[in-house]
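Only one chain is included here, represented as structure tokens and corresponding to the form predicted on its own.
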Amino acid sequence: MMTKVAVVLSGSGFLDGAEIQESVITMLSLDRAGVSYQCMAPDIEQLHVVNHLTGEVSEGERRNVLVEAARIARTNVIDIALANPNEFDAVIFPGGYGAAKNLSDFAVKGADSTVQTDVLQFARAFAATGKPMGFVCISPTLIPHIYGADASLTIGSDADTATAINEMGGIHVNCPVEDFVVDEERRIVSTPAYMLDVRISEAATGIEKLVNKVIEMTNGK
């Protein structure tokens, strides 16, 4: 039976949704490995909409996270509230500020953040199966909410974000863009990607390694 991975998106566009390059690299890496995937996102309104040309918030504009995620998914994308964790062998969260604005409120509340209800319910249920999860860029800030205290993870080397993660009970490990951190006990893999100021090829190397490690872990290695 073919391995199937859930890819959790948070909109479309790195300033207010899923980082498009990270998301596409994740899906491409899965496909190249012969692994099927299902994109999903919460059916909720975004925190806000950002004009990616100017970097400014577009006052009065509203967008839906699931609708925007469909722009990246290209294929069928489902509401995470309807997803069955038992149907997947692994889960990967690409980054982008949407992970910290829509999937959680980390961008606003930092160490006092919470995770969106449907996302948290799915992620905790999946974590309980003992199967692996991968987290890219800023999305590792979700890990302490999902797994509790003492999970090892990385967002690269940003001191402020690392401090917030440690305050939340996580154990931050500095990591270069082309590498990843593994919490073997909890079966978690994380990589910095665009949390660091890097080229797309450098981000791709780390993401591809993460994807391959997650697939390896689905095979019991």
Given for the second form:
2 protein chains.
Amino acid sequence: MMTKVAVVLSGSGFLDGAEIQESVITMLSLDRAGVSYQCMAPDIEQLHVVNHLTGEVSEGERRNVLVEAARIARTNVIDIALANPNEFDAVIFPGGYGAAKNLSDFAVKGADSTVQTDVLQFARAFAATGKPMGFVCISPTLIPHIYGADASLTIGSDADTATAINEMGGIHVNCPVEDFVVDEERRIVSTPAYMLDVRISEAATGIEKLVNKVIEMTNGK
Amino acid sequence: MMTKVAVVLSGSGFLDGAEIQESVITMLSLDRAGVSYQCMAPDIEQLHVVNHLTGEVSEGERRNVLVEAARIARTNVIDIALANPNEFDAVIFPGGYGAAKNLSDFAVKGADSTVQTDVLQFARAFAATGKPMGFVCISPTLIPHIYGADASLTIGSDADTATAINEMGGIHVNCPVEDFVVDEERRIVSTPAYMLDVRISEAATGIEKLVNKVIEMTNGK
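Moving from the form predicted on its own to the form predicted together with a further copy of the same chain:
Following is the full complex, with the preceding chain placed first.
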């Protein structure tokens, strides 16, 4: 059986959804490694819509996370509420503020955040299988909610975000863009990507390494 | 001076804008080659908005091509009407229906299509400099409008599109996804990418080759 990885998207566009470049590089890295993937997202309304040219919230505009995620996935995306955790060998969360605005409310509530119900249910059920999960950019802020206290993870070196993660019970480790952090016990890999001010090729190096590490871990390593 | 390439986007999402994966792979390939790029797009309303989950037109919804392109470009995109062709060493058009719905009306009018004014003005002025241009997926349908008759190009092997291109005065050449077609006289490179039913890694192979060929041509080869 071909290895199959779930890629959890949070919309399309880094200011209100999934970071597009990180999502595409994740999919490309998986396909190049000969691994199949299935994109999924929650079928919910986005926290808001941000005009990516001005950075301003587009008042009154509404978009759906699953529908927008379909833009990155070329239509092939499923509702995470309908996904079966047992069908996958690994799960990867690309970043983008959508991970902290739609998959959770970390962008608004920080250490007091909670995770969207369908996402939390899928992720916790998957974590219970002991199979590996990868987290890119801001998405490691989901880890304490999924795994409980004392999980090691990175979002790069942003002090405020690191402090909030530690308040939630996580153990933040500083990490450069071309590297990743592994929690061997929980089988979690994380890499900062665009949490740092980097070029696309630098983000790609870290994401490819994370993807390859996650794939390696699906083989029992 | 670092080589600088204009990347012309047509929105964000392959059914009504730029093909996201092709756009990201183009940018990644340029950055990996040590070449800088500037994304640009026309500041116009999209022909329409398509729900990428259902494939249906989202009646009453309106989006702007430049604003949506900023999602792929991480905000760094300029209005093509304000871009100076003399500042660039090459131009690349990723694909997506946006190239045939927003940059031109080929998707509606086929051989009778015309190109959006700002895009045509920039592209013709750039073509007059004799510097190289690359076209991915459906965007080679712009070539006869920019270069006039007898330019060699490919959109893969779609018979109807090829016929329309030939009616416009182009010379369509069938081409597999991992290859490209060069018109040496006009210094144009084209590759089919997602005009064919392929995996992301296959599209990436062709796009990377196109990008590297275009960069090679900026060095006078």
